[in-house]
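In structure tokens, one chain follows: the form predicted on its own.
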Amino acid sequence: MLAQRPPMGWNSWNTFGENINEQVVRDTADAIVAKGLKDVGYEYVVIDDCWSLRQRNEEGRIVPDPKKFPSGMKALADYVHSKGLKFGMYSCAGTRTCAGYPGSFDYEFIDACTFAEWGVDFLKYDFCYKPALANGPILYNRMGMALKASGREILFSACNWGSDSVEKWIRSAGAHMYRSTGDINDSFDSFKNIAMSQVDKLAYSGPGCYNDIDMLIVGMRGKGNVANGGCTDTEYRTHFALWCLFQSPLMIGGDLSKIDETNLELLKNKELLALNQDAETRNPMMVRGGDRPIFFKHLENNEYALAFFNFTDRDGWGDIEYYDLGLTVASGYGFKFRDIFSGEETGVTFGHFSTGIKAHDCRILRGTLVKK
């Protein structure tokens, strides 16, 4: 079964937009291996919009742009596969893609067959230019069936931006992950607002079909197709921690040929990735909202995560009464936590826990229940 855990990989859109080509894809596949990203679970290399010619050929098939992809998609897929990685592509449920290239509306079975022949393992499926009378469920279900009929196992990444209450039906349409938000940009406010918009919808996400809160902006530094001022290292860490805690698919959006060591190590942080890839795949509960939200998450092996975030522009405090987690003093139990960034152990605490949190930062604790 595909997507037992949230899928991980890289997508071209955030950095390259329409300036995608086969050399970028080959170089990215090389970098995923050379920089140790494959070793920690990143496996999909996905081409987003703008890869084809503007018109289909006489047989009704989409044609890769020969200037951008002179070797063809089959050869490119073979190269990605030779690195032990998987190859992904993009299409759209409408008559055109968001950038105006041929969409798959009415051509779903032809396109799915074409993708399978090329060796595609992942399809991101957008939602622009759909006919007004065609609703999301029928369009995504149609492509879901087409992919299964293609004869190749292809992960189906639905991207309808949260339209039509997508979380309520997309699993039934055969998708393995689904975009539930508008597009991210490289700024603190963008990732904060996207994450918090999904708190009430996380319960729909789980094995086989995960809520995708968009590609990562980690390490982009205000460069690329979705540049908007960029983020600090602290903010990128908060962004990545949120995505991991929420068990979103992790699709790197930065240029791996230029990423700095700090953010490369963040993307490989095994403690955060363990939260994202936890075997129980349980979504966190929000214990407290507002600008300093607190989340609690059940993990495998009788462990738990307690996460504090500070979205304000000033340093502050996070404080939780264990009663708000359901743990009374009379129970005789407390928590013993370890800070996943510093490794510092908190000791056993009963009744409540307080911690300082710097502006735009977070503190993530992992631990167990301990009997008094």
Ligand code: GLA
The other form holds:
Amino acid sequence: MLAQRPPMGWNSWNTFGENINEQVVRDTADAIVAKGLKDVGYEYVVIDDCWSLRQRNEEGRIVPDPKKFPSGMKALADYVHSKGLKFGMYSCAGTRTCAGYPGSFDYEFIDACTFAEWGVDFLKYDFCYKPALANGPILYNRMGMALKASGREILFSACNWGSDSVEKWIRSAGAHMYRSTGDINDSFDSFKNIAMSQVDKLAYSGPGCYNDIDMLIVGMRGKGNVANGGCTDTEYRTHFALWCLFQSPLMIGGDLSKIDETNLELLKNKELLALNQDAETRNPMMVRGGDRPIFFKHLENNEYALAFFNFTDRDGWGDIEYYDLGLTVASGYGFKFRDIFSGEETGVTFGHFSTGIKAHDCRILRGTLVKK
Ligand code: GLA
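Show the form predicted in complex with this ligand, please, because up to now only the form predicted on its own has appeared in this conversation.
Starting with the chain above, the whole complex follows.
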């Protein structure tokens, strides 16, 4: 069964946009292995929009652009598989993709077969140019069935940006993950607004189908297809921490041939990945809202995460009364936490916890209940 935990991989769109080609895909597959990303769970190498010719052939099949993919998709899939990774592609539920290439509307079963023949393991499925009278649930369900009928196990990654209350029906259409927001860009406001827009909808996320709050911008540093000023390293860490805490699929969007050491290490941070891939797959509860939100999350082995964020432009404080987690002093229980970034232990604390948090930063604690 696919997607028992949030899927992890890389997608071409954020950096390369329409400038995608087989060399980029091969280099990325090489880098995922060489830089240790495969070892920590990144698996899918996904080509986004702009990979095909503008017209289908006489048989009605989509044809890869021979200038961008001279060896063809089967050879590329074989290469990705030879690295122990999985191969993903992109199409659209409408008549054209968002960038104007052929979409799968009315060709769903043919396209699913084509993808299966090429050895595709993952399909991102967009929502542009959808006839107004064709509805989302029908179109995603149709492709969900077409992929199953193809005879190959293919992870189905829906992308309708949260339209039509997607969280209410997308799981039943067979999708394994679903984009719930508009497109991310490389800026603090973009990732913050995207993440916070989904707080009330995270409970729909769980084994088999996860709320995908978009491809990561970690380490893009203001370059690439979704450039918008870039983020500081602190902000990239806050971004990645939110995605991990919210159990979003983790699809790297940066250029892995150029990523710096700090951001590469961030993408491999075992403590954050453990929050994302936790066996209990429980969404966090928001115990304090506003621009210094606090989240609490149940984890496997009777552990808990307590996460403080500071979205303001000033250094500040995060304060939590344990009563707001349901824990009274009279219960005799306190928390023993460890800071997941520094490893520093907090000792056992009763009643409340306060911590300073720098502007745009976060502090994440992991620990257990302890009796007095
Ligand atoms: C939409 C999607 C993006 C990307 C582009 C490609 O905007 O949301 O993630 O796939 O289309 O054109």
